[in-house]
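First, one chain by itself: the form predicted on its own, in structure tokens.
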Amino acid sequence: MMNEKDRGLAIFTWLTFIVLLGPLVIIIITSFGADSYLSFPPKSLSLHWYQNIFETEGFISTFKTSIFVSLIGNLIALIIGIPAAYALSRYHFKGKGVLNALFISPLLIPGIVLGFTMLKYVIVTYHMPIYTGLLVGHSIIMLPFVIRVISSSLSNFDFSIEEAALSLGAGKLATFFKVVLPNIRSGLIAAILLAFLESFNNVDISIFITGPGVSTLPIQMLQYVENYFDPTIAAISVLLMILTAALMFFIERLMGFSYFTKK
């Protein structure tokens, strides 16, 4: 039998789940509504608004832009982040704390401030093309995720394995790519997925950097809501929730509790 304290905790837990998941359930249900406006509960059900997503050119083109920026920006963040994470985890040097704080600073600075700064000093002052500005901005916000996750994996890596490979005649680069990277593969994949999600769903920075003819999917969704009130946005939100849930599932399998249990 549950005592009064456990019963109260159970009720509080269920209320928390309702508050967190209730809006998501409402969005999912309204996305299947047949009416030309958002309503809950819907009077009838239809898949029309899911079809409308793929028939609207703005969503398709901005989805491609978001994918392109997230993937290329992710690659740039990895090129910078992997060596940085390795150096911060492997060596002790003067200024290490300052360098680590510098790499993590995009997480501490409000996105609106960072976005406005990018607009003023990257786009306006240096007349950087919009696509290039998007890549720079998204690479900056992905970099902390790459460094933090890979550094976490390297903290569990036994560097004596690397030293053994070096003592047997392997070169430093060969040792890094054949010994170090394979041993932190799970962390590397998790870093890529987390950084991708952060970039793909970003609004606060993208809204400052996008311009005529170039936009990302989240910004296109905001513009669509300004002119229409149909369930199309709810349908897109459901698809994005499925994508996010799938990626988070893979991240949990790679770096979550099951990963550390096996370790």
The other form holds:
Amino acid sequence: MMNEKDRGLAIFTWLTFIVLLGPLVIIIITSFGADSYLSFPPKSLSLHWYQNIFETEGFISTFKTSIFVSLIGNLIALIIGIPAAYALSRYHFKGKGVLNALFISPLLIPGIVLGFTMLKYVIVTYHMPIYTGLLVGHSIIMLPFVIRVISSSLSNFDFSIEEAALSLGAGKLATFFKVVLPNIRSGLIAAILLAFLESFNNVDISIFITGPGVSTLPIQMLQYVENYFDPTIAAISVLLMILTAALMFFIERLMGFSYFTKK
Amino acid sequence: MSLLSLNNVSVAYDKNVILKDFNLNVEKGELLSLLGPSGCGKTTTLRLIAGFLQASGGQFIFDGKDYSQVPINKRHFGFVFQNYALFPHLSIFENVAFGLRQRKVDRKEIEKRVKHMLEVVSLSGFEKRFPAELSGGQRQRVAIARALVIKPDLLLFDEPLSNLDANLRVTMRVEIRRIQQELGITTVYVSHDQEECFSISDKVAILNKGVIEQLDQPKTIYKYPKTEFVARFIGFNNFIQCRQREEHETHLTFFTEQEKFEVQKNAGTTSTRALKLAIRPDNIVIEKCRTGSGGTPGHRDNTLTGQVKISTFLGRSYQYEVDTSLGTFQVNREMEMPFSTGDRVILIFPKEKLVLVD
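Next up, can you give the form predicted in complex with the partner chain of this protein, since the form predicted on its own came first?
What follows is the entire complex, opening with the chain shown before.
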């Protein structure tokens, strides 16, 4: 039997769920509405707005841009971040604390400041192409995630394993790829995912850097909402939710979420 | 010429000098142990030989070649770690095969050699398991197999048994010795456990603060420690500081303020300057003081009178702390009628049991 206290807790839990998930449910339902404005509950149902996504100019192309920027930016962040995280975990040297703080700083600086700075002092001054600017900006915001997650992964890593590989004849590079990387795989995947989501959803930096002809999906959505109030945005949101859920499902199938919690 | 020589090697971390002008020679085929308390530099020496750290000075000669600048992965030495350091993401077979794969050994050959090595360490049938599924002793045997399968020129052990329980330690050290002798592989073994070192080594080097105090066969060290540090380390808990010495044909005579000690010449009395005598608690004879007859007992050579301060039952024997004019002595004795605190006793120091230490 449930006593009063447990019942109170159960109600609280459900309320939390409703607050968290309720808006998502409302968006899913409104995305199927036939009206040309957002209404809940919809009077009649239609798939028209889903069709509209693909017919409206910009959504597909900015989606591609977003994916491109997030993936390539991710790669750049990894190429810089993994060696940085490795060095910060493996070695003791002067200025380590400063360097650590520096790598984490993009998390602490408001995105708007970073975006504005990029625009004024990099894009405008050096006439950097928009694509390049996007890649640079997104790499910068992804870097702290990569370094943080991989560092914590490496803090559990027993470096004598690395010495073992070296003593068995593996070179430094081979040791890194055959012994270090496989053992921080879970951290690596977590870092990639977190960084990807951070970049894919980013508005504050992208909004300063994007310009005529090149935009990312969140910026495109923002501009669309400024002009139209129809359920197209709800429909896109639903598709993005499905995409994310599919990604999560895929990862869960591949290695299980327990992979992220155990070391 | 020795297979391995460290000549005047120095190592320092920041400003901490660990080794200074350190010298060591290891002969081909022998198992040499580095023994000492923590911080004595034994692990540093081993890691230096392995190439995990660089000397700031001196020379490391191996097989006639200067190895000082040879990178770790080109040294072809096997290293067995205290915490095993197996690759957690690889099966036992792949763990052992790792070194062979780096050497691009032919696949069939790898299979053959890994299988054989797992037999040597009695782990046949474990090929497909992962390190996490094995017990500590099994993991250590995998680590040994992994180091041996590459047929290393030198095998290095860093306290390999210290994470195992007592029984397993004894079994494993016999195993290590058997394998080492079977393959005739030159080995440097680091431990802080005396019994372990003495039981498996051809030679033992006792280290203290980055200096080798004594390097000898285990039996020699056990019987004839050369320095006070070594003597203390292996259980010579009693020391007599003398002021003068006289040399005779078969024996030496030492004088303190009032007492006289005769010491038979043996391998432990070769030092020509030393004035300190050492003896194990087991070797001092303890007798009841007969005050009545025979005059004052303190006037006989090699004896001291004293009073029992503490009497401890150790199971096999009693241990006494005896206060004398030359300080407190520790004496172990099996006897039916033990002494009690406050008893007057005579301590007799047999002349063949005393050794001379620096």
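This is a predicted model, so every value here is computed, not measured. In this text, the rigid core denotes the largest set of C-alpha atoms whose superposition between the two forms falls within 1.5 Å. Numbering follows the first chain given and starts at 1.
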### Query
Superposing on the core, what C-alpha displacement does Thr244 show between these two forms, in angstrom?
2.7
